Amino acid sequence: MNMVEQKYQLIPGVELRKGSNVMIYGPTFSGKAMFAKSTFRKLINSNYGGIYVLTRETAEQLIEWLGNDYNPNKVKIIDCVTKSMTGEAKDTASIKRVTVMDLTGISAKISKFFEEFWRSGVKDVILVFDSLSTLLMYLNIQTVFRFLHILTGRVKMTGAIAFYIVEEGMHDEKTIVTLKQLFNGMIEFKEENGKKYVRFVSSLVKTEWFEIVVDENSVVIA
């Protein structure tokens, strides 16, 4: 039985379906990305294709983290970095580069990464966004919501997952609360008296915190 058929197991207590898309919320440096970051690397040696958005680090940082993991063919970047820092930077089949504020650009490359996952065979995908507060930087909220309307649609529609990244503090209640209709539920971190704690909130759902060890490969459980 491959891992959709048995849902895929986020924290203790909550399983993601086909199509879930989640917002992970919480403070800087709370594990949030490393949380991103692992689930992505479990679910890609799963054979999971995965699609990594990243607006806060460049294609090669990652790389450089999945080391031995990093398989072109399995593992679809969208660096929005690279070309806003230098305004040079080259694509390659795996790795295609846009400015942060051409979502246009980044839709369009997710769509293709999607298709072309689908016709090598491949119907599971994790999608990871790291992250939407940069987007917010820079664009209305107005705006940031219709590209994640598209986008959220598509994960539904190909039964993939997908992770969303957002930071706490940097973004009124109000724009919080516009982005959470978007999604299932939400994986909420923080951290209290220097220990970091994480839990799953949805509309039918509320788990107790679990207390996590973050380090820098992998978000566990304590």
Given for the second form:
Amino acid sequence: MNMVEQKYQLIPGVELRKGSNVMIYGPTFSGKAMFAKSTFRKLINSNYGGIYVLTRETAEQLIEWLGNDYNPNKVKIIDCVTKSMTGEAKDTASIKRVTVMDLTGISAKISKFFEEFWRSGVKDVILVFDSLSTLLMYLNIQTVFRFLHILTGRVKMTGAIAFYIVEEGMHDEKTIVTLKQLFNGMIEFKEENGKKYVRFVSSLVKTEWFEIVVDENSVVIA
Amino acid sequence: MKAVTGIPVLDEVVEEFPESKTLTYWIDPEVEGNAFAMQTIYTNLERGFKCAYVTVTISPESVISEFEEFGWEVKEFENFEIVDLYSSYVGFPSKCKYNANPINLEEVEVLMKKVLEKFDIVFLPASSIIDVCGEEALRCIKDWCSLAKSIGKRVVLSFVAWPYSKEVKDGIIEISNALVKVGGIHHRVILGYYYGLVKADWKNVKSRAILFKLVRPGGVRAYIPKILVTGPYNAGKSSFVHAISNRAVSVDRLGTTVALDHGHLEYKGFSIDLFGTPGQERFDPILRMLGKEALGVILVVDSTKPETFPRAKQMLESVTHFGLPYVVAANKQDLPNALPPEEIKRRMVLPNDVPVIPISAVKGEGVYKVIDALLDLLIWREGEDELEI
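Alternate state requested, the form predicted in complex with the partner chain (shown: the form predicted on its own):
The next block holds the full complex; its first chain is the one shown before.
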């Protein structure tokens, strides 16, 4: 069974199998996005291909954050922000821009990137979707569920690892329960007394809460 | 002038897009299929039809930009309008003459009635409308198609086949006079794309699948990824590739091919790559390697040299054991001692259904009939490539 290498695991005792779809859930500013970004960076530096779907920042902002770790051959970006704001934004081979409601465009472009990685011999891929909460601002849960049903199936089929960020407090309980059905597990964040914590929850595993330190570049266990 | 689909090969099958009909593109959710409806709209704009394009999940500016990516300058057409159901939904003021908020279905119904009365062909993104307005919007879509039918207008639907309820899928099939499936060749990833006619109630036609790629600019282009041109030494393979290609290169030494011929052909809406192999036995490993990736084979034989036929059969067998379809090009028919095609078929002991086409590659005679024969085998073979929704 293929696992993410131990040194890239943030949460002790949690092994993510290839083909896993994982929800990242927690309140605003709890470290979710930084966790996703830093995991993405670690894996692309470990010969993974990376696909990042952005709904809250532009491709250029992600590229700036990645700095020298950005390599267009290994990092593919679907930018759902720029086109929604300006209407006119040119695509490149590694950056595709769509509007956030255009689920067909997002789906087809993710699929195309998977194909490109496959044909270039890159079999290990990490996908980050930041965030499902933005989709749910515009589209109902049934529509988002149908979209995710296809996407999570493709991730499973390709043996990729995918993280989907969901904001705690923005959606009702029914929505969260519906979304959870699609995922293998959940990386959950919380903030208490000025400290941040993370744990992993699935139908088989529930870790303890680990205190974390979040800065501009990483999330580490305290 | 009659309206058409504007899609390569499809128009040869359905011949026209008659009035009062609904044409649906039924699209795999992982396939970029919007270009089909855009191509239908643009082709008919050029033909002078008044066309309206409804957008729900993409801004009107992005719609224009997507048309332009394919080289279709829709802004230049006075007979084109975008019906904007996007801007109000996301809270922007609309710059379009025809606009409404899709949350208010009654408002949209009034607008759509006006649009259908004014325009000849109307594009509706059916699945996007259902995504935004809910499955109850199916009733409205049915009503609009009925209205179009009663007043002699045409509707183009795009339906992205997300896992909707059976009721929704059946409803779309029911209102579609013609259904074109746009799908992906699913493996661990999607390796290729195809489309095919599932039904057209004005033509009694069989389902057929056609590979395609999207070309920017250009749109939907039917294509055959790789055709292998093989045959014995000096049979005329390079001459054939050069005679038929829009552009071709050969790697030669002392007048014979020592590596590969490569040619590219744009023909009947297909984009075809031709690979010619060297005829000498020492290159047989290349032949087998190319055979694994090819979709079809053209065997070129010298009609004046029956002594080379056993070698031709040997080459054919090494590339067709994966079940590839093939045709035989009986070359050098312009020479006095050339054997006729039927005699070549008999001497090579070829099955009756294998086409043997008489050609003269140096004169360019008959070469396109070879391509036609192979296309018939690849694309139009009856009983194969049956499409289902």
